[in-house]
Amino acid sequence: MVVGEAKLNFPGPPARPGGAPDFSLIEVPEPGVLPVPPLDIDAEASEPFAKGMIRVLDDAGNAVGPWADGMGSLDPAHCVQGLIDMLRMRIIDQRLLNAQRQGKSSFYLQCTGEEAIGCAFQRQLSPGDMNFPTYRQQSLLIAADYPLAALMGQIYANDCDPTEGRQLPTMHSSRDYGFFSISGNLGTQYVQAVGWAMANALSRNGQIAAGWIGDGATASNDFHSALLTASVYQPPVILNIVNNQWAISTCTAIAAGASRTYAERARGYGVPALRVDGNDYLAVAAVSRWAVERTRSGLGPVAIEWFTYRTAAHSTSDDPNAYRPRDEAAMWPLGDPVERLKAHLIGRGIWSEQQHAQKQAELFDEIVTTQKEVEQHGTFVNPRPFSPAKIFEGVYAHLPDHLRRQRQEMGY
């Protein structure tokens, strides 16, 4: 018998600044090996999907395996649309990051490297479905064809912002585009997505909901509340977990503990769960389509862990070089979603380097033109303020007397 002594474990990443990036512990299964399960799969049967990883694109850019053709995601028009969505997203992120650096907004936060997830998922939803996103899912809005001026206006907090400067840049809200108002308090909205989906079922409206959470925020109480209630009531909800390996400076092991995957954790609650290569547009599209069909058909909730990497800083307030090797992003074994889809399309002969460059230039022009127009409405350095009385609008449906008096005290 071995006699030991209690000793605590403090997980950390395999490499810190100055060290060589090390992803040797990350298993990258071959693409194409996992089947497409029946839509009514249960948690028990989903074990191989929660432990493995659904992948479609191989290293050479070929789409392989049952998920590639089974879900109809190879349609050329759909694939090209996906590439354009991701390109747009990336240029917008870059432009808005630059604007922040020039002092034109107070804050920004990119989704670079994670574009495939929101772009491909959103294209599988129908009008009326509702996302409960985090601040890193602006790609859902892009693929929902959300007006660019509204998206940018929110960043500049000017009168192009439909929420009139109420929230921090990137905390969008758009009821019409299926994008629930973002809360800065992590985790809270995951369980609200379950509630929304329960209302969908109770009102028999045929709509579904999608909750979104980062790997770090899976630690929050509400993550567990959401999975439990989804398991109990079986509402039409897709519970997305975006595992981008980092939560500001803490590596994903701090949230995962000794468990193997977040999908496995969801499965522990009795919710069937799949893990997917989140940098593979075709895999994201195929699995999203499958999950939407399952939930809309009344077959209950499903959880999906999207495996990806946060290429950029957490936000403009963060410097990742203080806590991870500088070149870690470049070494990420699942590559870049834009490059991978582009290689696939070129390989199939439905896209070319020339078309790519031309499209990129077109998108750039369109985005810069809109950005200049939106900046005319005011920026952080050159604000065109709203009436301060707006502070009191929408606190309640009807302005109570004490707020009327405070508004007067303010001078309005």
Partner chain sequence: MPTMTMIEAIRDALDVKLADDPGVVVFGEDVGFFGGVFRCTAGLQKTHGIERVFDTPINESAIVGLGVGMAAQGMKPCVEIQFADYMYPGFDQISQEAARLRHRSNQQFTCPLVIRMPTGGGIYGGQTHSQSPEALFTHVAGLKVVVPSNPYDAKGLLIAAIEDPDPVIFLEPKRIYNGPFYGHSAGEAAGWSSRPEAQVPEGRYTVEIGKAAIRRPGSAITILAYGTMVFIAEEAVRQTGIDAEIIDLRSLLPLDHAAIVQSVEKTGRCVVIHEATRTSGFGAELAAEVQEACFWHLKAPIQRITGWDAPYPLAAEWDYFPSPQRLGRALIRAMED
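Form predicted alone structure, per the form predicted together with the partner chain context:
A single chain, with no partners or molecules, comes next.
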């Protein structure tokens, strides 16, 4: 018997710095091919949706196929609002990135290129529903009309920050806006979302939960624990997987392993799953609406893989040019979500280049004005620290004697 030599596989990206971007292995199906499944679809029947990709917009910006037919996501007002949400998010990203580069804040993560996912999904939720996000889902807050001053104040950790400096930058928290406190430990929010959904089912309040995770963090134990628990107890939860191709400098092949898609992993736990073009605002809106209706109807969990690309660096501490071709983002085959929705609206005659330029200018002025006002309350360049007494607040309803003494010893 001949025994082969043992060897290890070390997955790598298709291209490195200096090379030509290569997306030839990515299969991009034609839009409008997959039907709208019944709300009560099970994991086995969801196989073509987990292996394929739901798309609505074609290359000319037209909405085609069954997901486009009769969907409220095609309402002109909804589409225009979606474009405005994404434009606002993109300008905020750039302004806060610039502020970090100027030394006014310590850290920032952009969601550039992924705006359609959070913006379209959030617009399908109802008050009381709860997102359990990662640090790259600030678009959920933007589409929820979260106050911009509060979002920026948390980045600067000044007195505009509702958390009063208790959280790390970009790790927002707002129960009133359905945004659960972000944790720096990746994956934890997945099991928390399932637990919250289980509580909703027991209380019969009609609310649902939405968990969020990146492709890299699907390698964590929490991802699998959440899927198993959701499969067993069937709570009202949508389990979102944002596959943006990169986990910091590690390509998606590391976390994916031999799996063709991340959606297929959910099917392995008995959870129906769909895979969606995450740069197609209409596809995201249509599938989100379908998933929310299914989940709120008591039909159990569903998983959605949003297929997209992380255009910007992982964070302000990262240089993507060190591990991928400099022009790779521009070559992404699914395009830019803002430009695709813009082309669709212009094609329908409900938007124009002039309106687009005017709205961009209005949003820019609004955001810059708010940013300047917030920065007057303190930045890293001009700090206005919170009182040290704040560390004793917000934990106990009645401060214990030993902590009261410590505060007094500090002079507060």
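Owing to the predicted nature of the structure, the values given are computational and were not obtained by experimental measurement. Numbering follows the first chain given and starts at 1. Definition used throughout: the rigid core is the maximal C-alpha set that superposes within 1.5 Å between two forms.
Residue displacement note: A15 has its CA displaced by under 2 Å between these two forms (rigid core superposed). In the core-superposed comparison between these two forms, the C-alpha atom of L25 has shifted by less than 2 angstroms.
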